[in-house]
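Below you'll find only one chain, the form predicted alone, shown as structure tokens.
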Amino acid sequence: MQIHRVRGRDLRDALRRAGEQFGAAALLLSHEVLPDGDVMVAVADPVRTIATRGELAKPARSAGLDDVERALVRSGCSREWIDAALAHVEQSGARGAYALDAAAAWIGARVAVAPGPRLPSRDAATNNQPCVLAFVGPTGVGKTTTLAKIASRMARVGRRVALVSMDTQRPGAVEQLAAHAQAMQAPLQVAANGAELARLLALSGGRDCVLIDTTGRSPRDAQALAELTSSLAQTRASLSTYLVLSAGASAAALAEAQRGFASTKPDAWIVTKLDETRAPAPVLEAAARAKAPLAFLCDGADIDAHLERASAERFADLFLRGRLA
């Protein structure tokens, strides 16, 4: 403990001043009346310890805060988020193991959850337009695999899906998607431009959902991104666009991707490659800052297994465990 002496006009005034300087937790050790009538109190500050190795002493923490901080540091959180989370837990009054619960609740409320794809009615008598989903994003983030996962899940519950590939530049891209289409017995078409895409979508009235795979683009390739945006804009369908991003990307790369693909007007984000990092916090923080809802989370390459709907509970797992539970 450190002992401090505070002077006041009387005992009440000295105690008030001590409380202002050292907080309500300051302990009164003694007091004395000085020759001029003032009162001197000696108080101890129990939340400060003697500095060691020349470092400044730090205030003691409520039980559980260290556990929260260690978890957030491991998951790659920024200092700003860590401080905000700790402040919330401190204010909540949660202690011990409950501190992690309080942090999880705060985290879950910071990232938005996108609604699921709006599929048409199953009533065969209605001539509903299909749900159309386009997948955009940088190269190598797993757009084709993610599309196949979502299409496979729809097919397994009896939905009639169709696939369209606009990825005519990457070697083997169409063949990769064709293998997935064959496995789920779904038709696959190829569209080289926006006009062809619009024509194919106009002929897809018998389907519940059409999923469009696009060529990976560099966020710095303004011309390629303009062409992609123009192609998607030519469709008359009710189009939803998913921006697919890797959990292993740096904060700088994520910011660049967000700016580059802004012209495609993503409705939601999908986070992939969660199995390849234990520090996924940067991509989730980026989504929160951009106010971009997250639709799906992918933590592996298995088409039938490694796809999860986004949720507040899963966000908390990623921040506090670095992985999905």
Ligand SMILES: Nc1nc2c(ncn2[C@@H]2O[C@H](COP(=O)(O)OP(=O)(O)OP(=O)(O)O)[C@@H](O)[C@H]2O)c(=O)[nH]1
Contents of the next structure:
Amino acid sequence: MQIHRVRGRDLRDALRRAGEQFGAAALLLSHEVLPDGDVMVAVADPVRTIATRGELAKPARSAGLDDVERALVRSGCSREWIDAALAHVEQSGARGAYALDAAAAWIGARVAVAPGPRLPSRDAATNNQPCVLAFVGPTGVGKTTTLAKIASRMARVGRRVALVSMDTQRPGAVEQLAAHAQAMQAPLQVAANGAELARLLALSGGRDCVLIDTTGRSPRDAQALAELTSSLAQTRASLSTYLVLSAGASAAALAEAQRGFASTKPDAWIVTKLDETRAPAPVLEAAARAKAPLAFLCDGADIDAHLERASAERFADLFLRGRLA
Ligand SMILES: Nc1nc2c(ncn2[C@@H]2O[C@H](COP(=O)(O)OP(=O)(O)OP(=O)(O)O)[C@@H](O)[C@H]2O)c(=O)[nH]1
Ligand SMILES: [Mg+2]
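If the one shown is the form predicted alone, what is the structure of the form predicted in complex with this ligand?
What follows is the entire complex, opening with the chain shown before.
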């Protein structure tokens, strides 16, 4: 019988994690409270117990390494990253449940974290220049929804936000953003081109943040992307551009989007729809490969929830558990 140790914040958390890794049929053998207050449970994995019967001749590998490998395979991690993570864990000497901790610390740090939006200080003069954020990306990835989530979070803590829609192409796009603007009682303006955007931004002193929604573009539509790039470049305000990508996209689609939107010079990526996949590793690996820091992670469509700042801990959760905690 193979025994695994799983650590959690408390007994309930440890049992939940054990259930996720080994299934509801996992057998609880014991539990102990660790010096730091966490709880470690020992469980027998019935699937592994049966599977190993026919494999007795194989040299046993540390159970911890098997757990790490299994979790990474499940999250869609590439063989290259799995091997690198396993080599690191092996080298670190971490075993059992500690192997997962070692893997989490190592793999979570492979992806860079972008700094949060830089809002003017609260006691700044009213004509202080606002933080300007533009959201670009392929069609339907969640640009407008994510913009609304970020704006709503800022508005809830008393920040003065303004929304700008540059999506004058898709029917209903301005109305979609207008509904969000109304809910958070923020002004919404429409800019049909770069010149109009530059004019609006020049008049936006006194706002803490202006968030710009753009039309979804195909990464293959070079002309549309050139127009988008040129529109954003016309503003003299210092602009942070977020490339929004869906976690469900294939590695090939992510690479294509990264190449297509490179001309807009994204400062960071935002990953959405993490709730729609159990294999989020490809988008995290794509960000690392593109040397793009991640700013936010979204795992649902609810405006008042489902938005998290990116962090190494969240990346580790995604790699090893397939979802945000
Ligand atoms: N499950 C899930 N749905 C999401 C998430 N983010 C957005 N959505 C949904 O995805 C759909 C498209 O979202 P939009 O915000 O309109 O996407 P967009 O990128 O602005 O789309 P276009 O402007 O048409 O290019 C909507 O139904 C949203 O509710 C998410 O993190 N998880
Ligand atoms: Mg939109």
